[in-house]
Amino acid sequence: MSSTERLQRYLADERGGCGDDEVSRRLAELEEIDAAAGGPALDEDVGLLSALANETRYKIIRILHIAGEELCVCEFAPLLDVSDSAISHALSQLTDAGLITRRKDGKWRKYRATARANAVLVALDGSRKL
């Protein structure tokens, strides 16, 4: 059974009958929804969520968010139970995802959560209260 046939059956069940015009109209509405849900924003959002989908990376973001200031790369090691190379890799992924910024200060690298990262964490924290 094709997806169009299933849609036609659904519309017939829900609306007591449907013709080709009604199926075409509904398909057009669904295609508009799909276009609005997709595109560059979808790819960007999936990249952001993928970057957060790891305990080390998520904890780094939470630490930076709570700190509210720049932290040196060396300040993460005592807080995370992973190797220095894993921390470095996580920081690179978070930077690539636009969740943190980094700058070189002499021989040290300093990191800060971006406004977008802070907004995501505020939204997550707020959603726990729902």
Given for the second form:
Number of protein chains: 2
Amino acid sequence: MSSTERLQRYLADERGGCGDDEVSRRLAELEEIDAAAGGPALDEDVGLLSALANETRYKIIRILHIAGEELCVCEFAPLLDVSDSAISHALSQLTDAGLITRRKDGKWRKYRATARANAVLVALDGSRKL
Amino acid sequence: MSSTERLQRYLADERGGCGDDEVSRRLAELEEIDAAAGGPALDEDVGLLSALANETRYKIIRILHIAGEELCVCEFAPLLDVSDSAISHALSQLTDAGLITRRKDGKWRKYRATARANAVLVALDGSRKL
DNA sequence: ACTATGTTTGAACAATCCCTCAATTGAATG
DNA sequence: CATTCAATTGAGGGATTGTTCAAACATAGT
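In place of the form predicted alone, output the structure of the form predicted in complex with the DNA.
Next comes the full complex, this chain leading.
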């Protein structure tokens, strides 16, 4: 129980409760929050955020989001200052994360941002300060 | 102009335009998209996403989001299986990214998720498939 | 002042990431 | 079938990250 000793002192200090029932009640609340926070969505969300947390990949998503339609790799490659290989690696990661979908059209490959990708960008744009 | 040769072939192949005006028009569109995608928001967004793209830091934000109120470090530390030092490093990065705010209360430190943090989590929750 | 406790900071190191290069696949065309 | 071009894949290595440990700082109580 060493991990809760500090919490017990905190509850005694800052919240009225000095009794064991107050401590255990708050502990139960926190456990419940923890259970809700640690669901299966955690790994998927962290994977998605990791995929977006890179300038090259973020820029690809942003370009596809602004375009509002599917784009050929050859269309946005000139806008990124990395090799075609790096772009392909980036597209693979974005696909795995559920942020883009791929369509084959002859020898060209076209990519489109998913609704999930658009939702995250809209949230970022909508919460920007000033 | 070697970077646009492939694009020229693509436009000739897939879109009717074989003329230079068609190519330059599409190029202008893509340049405009690029300019919009590469604004000053890029670095800030990537920084924010990088801060969230880690299990420890994501879980802290998720806990604060669910709690809906400020929490003392000592309250959520027991829910994370890393050292206090790691938690403090995580809180520092989250603060720098604008995802949490800090308040001193005696010897305790209390943290709260920002509106921006909540907006991103809501977008993630709202776009989850089934 | 001294001590105890909560939190932060800096150094250090393993683990991971992100790029380039080289080779490969897949599709269209001569 | 050979060639050409678009895109992908895998290996390799330098850069970055995420954690722990030890030490320091800050606040409250004795």
